[in-house]
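Presented as structure tokens, the chain that follows is alone, the form predicted together with the partner chain.
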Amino acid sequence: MAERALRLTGLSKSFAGVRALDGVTFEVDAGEVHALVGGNGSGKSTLVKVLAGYHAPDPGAQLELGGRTVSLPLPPGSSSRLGLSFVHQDLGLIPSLSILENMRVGRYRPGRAGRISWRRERQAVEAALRHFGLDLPVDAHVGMLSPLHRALVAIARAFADAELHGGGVVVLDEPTAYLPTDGVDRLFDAIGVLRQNGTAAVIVTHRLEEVFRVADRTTVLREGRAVGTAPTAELDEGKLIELILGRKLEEYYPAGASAIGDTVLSVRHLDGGSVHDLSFDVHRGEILGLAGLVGMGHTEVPYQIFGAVPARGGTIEVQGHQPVPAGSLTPREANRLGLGLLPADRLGGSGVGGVSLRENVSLPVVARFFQGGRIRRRAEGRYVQGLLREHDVRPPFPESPLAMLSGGNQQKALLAKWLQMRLPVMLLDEPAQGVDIGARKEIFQRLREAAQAGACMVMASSEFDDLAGVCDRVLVFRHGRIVDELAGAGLTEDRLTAACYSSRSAA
């Protein structure tokens, strides 16, 4: 019988009117990897935040850590002392501070006379980053990093904490949402190292293949209740999906391609960041995928085409407009040309957490509701509510702040923000991140419908199965260049994986 690292019983949590958790029991053995899965809004992040001392649970909950009873609510900031470390869904980094400060804040080891030895701190941080293959300047502001690097910094921080304390539990809330496959490999390797020290890992994820890959046991939450815990070996994908959704899921990816028409977007000789001399065309009705491993440049492309990140050179041409130099393009102009961008950074680039769903979603079209000298807020609310329903955002209350939704529901709402515009070209970075398998299907359906209606989509994603299932064509990147192009019958998950990993450049 394994030693118990964490035992949480009778956990309930209500937010004004919403019961996010309802009598949940959750147990983690020492040194095990435990997957915590469930649909969007099922309460996973809420459970994590109770453990982090972020939320006070309703009375009646009990927590034992390493066999000792710990009283709830946990005082904020006490978790690391108790052997818990976290990667939160929103990462919990402070953008205005440097990597070094983010990694070490509250963890400084003062030397003699209470002075912080910055040299030692710096070395510790560099070592922790190298663990994840990161070679970043530790003085860089976290706000300037790509979403991917930010995620890796947050992960490196949690692991450094766990390593320092030994034992304990690392809790990762959707750490892989931004990670390309090789990043996931590194993460799982690191988890393997940790568990040898007796540290347990709780990992929240919507990618079921990851559950089967790393988890010893799996607990499923549905609508705030724990519907089961089982050794992962006793589950299969169908069973797990049924536990998560409470129903079976049939055909996952939308059937049928759209009619591919003439060229809508032409990118020529785009240069910037790690992208070199990139040229490609996208056609009406087409969903084009961009794939690659960590740092290969494919995730930067949507931002550069949109002018969100300055390019060094190249031109962008949208059908019906003159080609424009990419170096001087601004998001505002790009928008006027008919481009839209869904960034990966949900609460940093895509929407504002403290502002209502109504205002977030209607932001690009708010002028439509300006009639008779004022914004018709009632009409705006009804419209947004309709849109939220259509995109299956739960709960679909236009007046609640965006941050009150679960991560996956935020993503659905923000996708609605852009798709309502029916722009000729949509650029998307990880459009289905954080969305559960049930709703994911809906999102891909939406994208396909938009394409069939004549739009074209350019979508960067680290999920090969999704790219293979949804896209008409996928460009594979290595070191900032296109090295392969897969389409039609040649576009399968296996071939895509092989193309991304292969060291030969085909094309």
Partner chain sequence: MSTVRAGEPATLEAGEGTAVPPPAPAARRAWLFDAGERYGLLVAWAAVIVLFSILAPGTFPTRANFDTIFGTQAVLLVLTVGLIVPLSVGEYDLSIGGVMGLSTIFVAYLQVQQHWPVVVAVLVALAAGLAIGAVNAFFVVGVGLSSFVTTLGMGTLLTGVGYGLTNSTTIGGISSGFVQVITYQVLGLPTAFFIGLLLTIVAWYVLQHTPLGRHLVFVGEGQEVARLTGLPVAKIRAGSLIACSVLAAGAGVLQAGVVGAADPGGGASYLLPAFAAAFLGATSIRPGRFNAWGAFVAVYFLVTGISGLELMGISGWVQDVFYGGSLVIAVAFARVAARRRNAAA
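Moving on from the form predicted together with the partner chain, kindly provide the form predicted on its own as a structure.
Just this one chain is shown here; partners and other molecules are left out.
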């Protein structure tokens, strides 16, 4: 029998009377890659936060690490000493600190007289970054890094901790959400190296292809309970989806297209960042996709159209309004024109994690709840609760902080925030990033319903299958320019992949 690296038994956790985990048993063998999957709100992130010492479990839970019984709850900061390393869904980095400080805080190794050798600390951090092909100045503030580089710094920190222990468990909560294909390959290669040292890895992911690619065993959580653990080789995609949902998924993407109408959004000669002389139109009822490899400029377009990132030139025209210079457009003005933006960064750019769902969701329409110079909070709360139920946000508690929800429920709440306004144009960046298969279907259904009601959507995504399944038309970007356009029968995942990787321009 393999040596047990981690064993959790009788794990339950309740929040305000709602059970997030209910009697869960979870076991990981030394040197094993174990996938932990389940729908949003199934309890995955709560389990991870119990292991990290962020949440105290309900009485009765027991934890063993490397065959040793460990008392729960874990004191904050003690996980690393016990051989547990983490890459959290929100990365757990402090933007105002440098890469060096983020990677070494709480890990400094003072020499004689308690002095820290900063030269040795820098060398350790640089070596850890090189492991993932990163050549970054270690004094750079994390807040100035791209989402990709922030994710790689968090991963490098966790793996450096694991190598220091020479065993233990690395827990990765949605580690590939911000990674391009080559970054995912590097991550999985690094996991393989750690396994040789007896280190186990727990991967929490919504991407089923990653489960089948890397996991030895898979545990499925549903509604706070462990509903099955099996060798991954004994599962197939259909069986795994059925375990996750508790039913068969009949249709993944919404059926039926919208009636395409007049032009609603016209972009002319947009220029800025990686984008060069970009022009395109979007029509009423249309979902337009923007695709490309990392760094090709397609993900910058929604932010430049909305004025969240300054453009150098070009014009934006929304039906019924005069063209506006893109360089002078602000988010407030864009919203007045009928534009909404759902950023990829849920807690950094789309919502405020420490603020309640009520305040996040009602923000665009909060003026309607003012009376006599005060906000009618009770009316606001009832209104928001109705929206949360309509969009199947769980739990639908208006006073819950946004950050307390799972990633998929955060995204559904933030989508509800914009769709309530029935704007003519919605701009979206990675709307289904880090979202489970059930919630993805709900999100895509909401987008299609909004399009059928007359809105137009511009959706940037790195998920080629989503673009092919949801969009009416997709523009392919290379070096900031449109090089191909796919639509109708020609819009398939394979053709989209080929168009993004091909060096030949079709447009």
